[in-house]
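This document starts with one chain, in the form predicted on its own, laid out as structure tokens.
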Amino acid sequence: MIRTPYLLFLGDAPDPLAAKVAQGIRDWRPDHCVGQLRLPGCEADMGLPDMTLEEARAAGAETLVIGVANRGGTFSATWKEVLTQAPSAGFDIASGLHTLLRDDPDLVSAAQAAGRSLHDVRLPAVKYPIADGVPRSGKRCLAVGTDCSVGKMYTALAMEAEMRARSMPATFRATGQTGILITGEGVPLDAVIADFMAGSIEWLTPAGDPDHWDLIEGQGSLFHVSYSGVTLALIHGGQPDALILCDEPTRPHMRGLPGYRAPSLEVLRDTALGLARVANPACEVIGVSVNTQHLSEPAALAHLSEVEARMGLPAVDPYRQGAGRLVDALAAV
């Protein structure tokens, strides 16, 4: 188990979205967060107290969590000094990057000398099966996006909170490092060998009670040339009964791909639904989740109204407005 509370390490993140791991933990587990540690040039801010290692340890922090999710999942050379000092300052270290803590001799040596632990969250710990596509009991909902980092995880978490408040049986199923750090379990899907990706999602969402919903954390985008594979594995392995379309309407291009524009919600709907019905012919699109964080309240409401009228589906920002209308649509499936 990863010990809490956390000191969130933002490093030299170039923008807030690059620190989305820290953002997710701060938003969904604020009681786990003591403060943040930022290096010079960091352009992300979680609104937490800025602390040194010593200050955070005195405040009770147990684990330094690398809150950055960069392209390729690598350590920055500028982080090394802080990371190697953390164990002797009394910290475990947790990371969701592809570059593993356990592969750095200096970090391993520092942790062993101080009797502290290194947690590599993005490291599959199970021998997953190859998917067989056999239908299974229970219900599943998957959020799919026009792009990466548009709010798929937030949508599933907001829906789980709403469903639990209504005493509806539901479980958030984490498939990425942030979700795993929030919930304590899941599948680090983009680190699973390709042949076993869909099978890992079948394993994650096993047969359940007829009225139980698994809310599967979405990853990537079918239209993102870097990360489309994880999305398809979720669609086929998850065999969703319901899809929710996710969008962030203010981006000029897809995340990290200046030469690519995001698809329309209509194109996302038609593409994702066609692929989902390969594994579950009864799958339906039941709503739209829009990340409106960069829009004013009037602009957000106007945009949501336009999307709803155009798509014929409930359109909400579940983090800003609550997920009630999405849950209403899910209950009708």
Given for the second form:
Protein chains: 2
Amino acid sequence: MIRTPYLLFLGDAPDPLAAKVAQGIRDWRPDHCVGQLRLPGCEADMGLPDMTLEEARAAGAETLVIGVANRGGTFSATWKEVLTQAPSAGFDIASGLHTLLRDDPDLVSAAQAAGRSLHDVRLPAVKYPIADGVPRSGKRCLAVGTDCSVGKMYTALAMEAEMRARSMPATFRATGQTGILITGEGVPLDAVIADFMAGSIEWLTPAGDPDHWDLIEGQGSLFHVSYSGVTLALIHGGQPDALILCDEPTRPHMRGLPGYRAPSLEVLRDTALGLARVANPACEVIGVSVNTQHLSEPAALAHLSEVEARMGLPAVDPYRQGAGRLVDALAAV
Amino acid sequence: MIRTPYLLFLGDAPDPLAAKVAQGIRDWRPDHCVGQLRLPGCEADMGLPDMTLEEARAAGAETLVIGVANRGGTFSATWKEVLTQAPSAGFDIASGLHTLLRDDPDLVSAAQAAGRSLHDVRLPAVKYPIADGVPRSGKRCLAVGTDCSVGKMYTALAMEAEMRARSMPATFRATGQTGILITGEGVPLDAVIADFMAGSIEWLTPAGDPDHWDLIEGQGSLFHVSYSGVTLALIHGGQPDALILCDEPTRPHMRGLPGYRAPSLEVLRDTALGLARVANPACEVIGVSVNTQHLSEPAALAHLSEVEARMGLPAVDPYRQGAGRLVDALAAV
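Next block, the form predicted in complex with another copy of the chain, ref. the form predicted on its own:
Below is the whole assembly, all chains and molecules, this chain first.
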């Protein structure tokens, strides 16, 4: 578990997209954000107070979170200066980068000397069990996609925010690096050893109160041949009561797989539901979440209405319309 | 790649079952077996010449293979004596045990001093790629099961033996520890990092001659919630042209999962074929392999004939009847 609140490190982000991890934390956990630390040339801005390490520490920040991608797979000299000072200034450091904090001897020494922690959330920090498939109390919702990167995490976070606003008990359960940095905990599923994948998700979504919903962050797609095994482990470890189908309707082919077309929503529904019912016979598909960012407003609305009529399920773009109707459907389960 | 031929270490196996790895090597790769090394009290016998390390080395053995399970998760003093002598006697050592050779400092020193290798086949020795899904030349066959441990490896090995007897080009591709020790190479799929599972199988089953068949060792089951993700990665990484359905008809519940019933062969067929066609639209189900060890001969034959009629596919128990009819079906693809 990563200690909050955070100081968001934006480094020398060349553009706002490079700081999308920081943006995710800012959007979904604003209460976790004390301030931002930017280096000369930084072109990203979270609209938070700019702070030095000392100022942020005085304001209560516990962890310096690297919210920006590094270039070239190494920490630059300007980054290193800040990062190596952070532990003695009283900070843990958290990172989701491929370049590991723990592989940098200077950072390791600095953290050890100051008695602070380095969190590389790309790697599992827990010895997960093998899944036992035993039914658990409480409810779980999982977003499954026609493809990777179609908005599954966004959908779950938007639903959690809506549910909290309605005082419905709900917890977003992170299964990827960005999600883990947003919430401060979770399972980096793509880095888990094959035998323990489903068990890690059972561990992540334990028995809960009968009316509590875990909103599990989806990964990959049953139809994406590079990562489909991860998705099935998520379905069987998560034992979802409710599935949400996620789509991005403008892709010419599956992400990173020229020659592969995404399945229809009908095929996704039938395949995912059949497999989900192995672990939870009561599972239902309750809605469709469509990422319409590449459609105009009229085209998006027309598409959503066509999908809704065709599938007989509420179909929304939570970014344009909020997740209210998906939460309505969840509440009716 | 493990160097052959082997001296099979049977240790102090308390019964033949404890030496089932050795038995698998003896059954399927008799040409790899120079002899066996047994300690006092050993109750297993592969019918091979009993040899000392020196005798086996003189007879050409390159690797001492641990063909027996250890007790209590440690190497006993009697095992240690033989194992630590093996490198200086000219042997590599190969093991599929959870207890790793590389974690024993005495073995590591002995191997380093003698310039010999320690193979822990439970751990990946290769940095596998992420799967790219690009179609590969050559043909591939995969056994998929209603449950774990229903005879998938046995089916593939029996088919390989039959195909070699018919001079059909075929290669068993090991995906588990026993299979790797039998063939000397393969991917320990259950120990691979999630993101690289499908890629490891693409690596294991590369482009081949158009008439060459890879017979890929199956793992887990799409319906076994602990390991289903591993199975789907195998299906999508393997791009099979042919599937064989495997069943053990007498199980009261899924292996290790009380409360879970195995699916019907029809449900297995439809689910596995739909998913396999994502990666290879030409994939077909060509036969059924039934493990009838818990049925009498008349009951087994009656069951096979009922399955054959119901499924419209050749249904055999390769242990009782050989794999000839499955190979006939493969040859017709």
